[in-house]
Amino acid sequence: MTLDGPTFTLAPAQLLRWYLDAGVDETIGDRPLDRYASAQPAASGLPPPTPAFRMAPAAAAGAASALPPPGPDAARVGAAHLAAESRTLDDLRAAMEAYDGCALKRTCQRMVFADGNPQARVMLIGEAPGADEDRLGLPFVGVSGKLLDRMLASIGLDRSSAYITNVVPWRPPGNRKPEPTEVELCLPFIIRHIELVAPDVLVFLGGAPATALLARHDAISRMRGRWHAYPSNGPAGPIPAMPTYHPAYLLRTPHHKREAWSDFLSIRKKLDSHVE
């Protein structure tokens, strides 16, 4: 088929993408080919016919990037497999960076893995990164992060004696809450994260991480202030977990700071009484 009009020259990768967008799923030469004859053993000793279309390496890379993301079931299985195969925190970070099953990865600037000391006795877990965290690649670095630092300092801790991360490592667009399916896809990673750090005490900052990791649907106001047993598979067994208010919530509702202060005093007491 010929088209009248100006002639355009496309690079192989651009041409391939144009074909894919147009719905082309098979390449056909400009001359008919007898498939029955080509299936017979060659008796003439001549080399086999040259394919009508051969994909250049750059075009092959373009085709790979044009493939759709895995479906929900495959994404869940993939996350669980990658998490289970991670033997160190570096392995886990690399596995999460390679994971393509969560659509949030394609809308954020970078993955937010963790901050602080992985050898610390206390591990704090939030919900998901915000704009500042997405920009810098570290959890709790914005205004709420500064409040969290003051809360830690009030019980003698800082980022060298605590470890901080989120359930979801990629920022949702517009700082919206992660969808339940997005949280589900990220659960194997945060569960493995906890296993590798093996803290003495867990602190869930807000209702979202408490709901995801304790499988409870009570309001944070009902869960906070008392200890729960996080069902860890580590050698030490269940880990004491304290849900408390998220620092961003405390900035909006400062009258709850008194309750958060009580929760952090309880955390300090638990750390002091824990036999290492």
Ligand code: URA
Contents of the next structure:
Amino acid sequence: MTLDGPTFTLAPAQLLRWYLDAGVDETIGDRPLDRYASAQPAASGLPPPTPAFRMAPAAAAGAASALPPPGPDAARVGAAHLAAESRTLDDLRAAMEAYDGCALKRTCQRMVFADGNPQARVMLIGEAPGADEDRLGLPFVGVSGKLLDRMLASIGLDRSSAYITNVVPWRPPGNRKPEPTEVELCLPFIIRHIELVAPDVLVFLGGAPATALLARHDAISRMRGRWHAYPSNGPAGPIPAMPTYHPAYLLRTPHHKREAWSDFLSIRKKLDSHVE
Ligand code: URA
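Form predicted alone done, so how does the form predicted in complex with the named molecule look?
Next comes the full complex, and the chain you just saw is listed first.
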């Protein structure tokens, strides 16, 4: 959460305590930002920040109140409808930008859609953006992303020959795990995302994407290392999917890198045996 500074005077330590008590967990800048006035893309080339609240055009033109977010049923139906209507990745990105049903959108800085080559034969899916991804609008750009890049390089891939996204495109505050209800709201988007990319091979980074997309509740240690059939509705039918350890988990438990290495060798083998 971020707040503009209070108008009363406090000693620095008291001010810090006041911010912590109010739930502020991140410093983004020392000046308030009028997000309604900053509709133009930033000159830096970063994607535009997520508006704190999306307003109907008439309201945005002058009224002070924001539209209330939709209720849970409307949010679910809305996500499914927007995803189904998206005919291209650009449509899907725009639909997700316009979607208001997930509360995470109101606390993150920007949506993280994807990185890499949408024509690639391999699509990797993580859980949700962290602080670095939220700042830059790209998946896996922090420390775990650096490890992922090295893992890809070990089998001759990089971001021009792989496509990377997450189940949840908005950063949960404080890097907490997304709630099951938040994952459920985002599922129609990632399912459509996979249909539109139609990769030859899917890689699920960690238990969260494997559980969400294979509808299995086994531990990642039991799911990894074998090929599962992801039941895509795309023209090519089911897609071979390899769950493996999340790079952030590998950074904490490096002795599992050997198993991840073996999973990546299987991915290389599958790509080599499955020549178009
Ligand atoms: N972890 C994820 O699951 N996704 C990211 O984009 C970054 C870290």
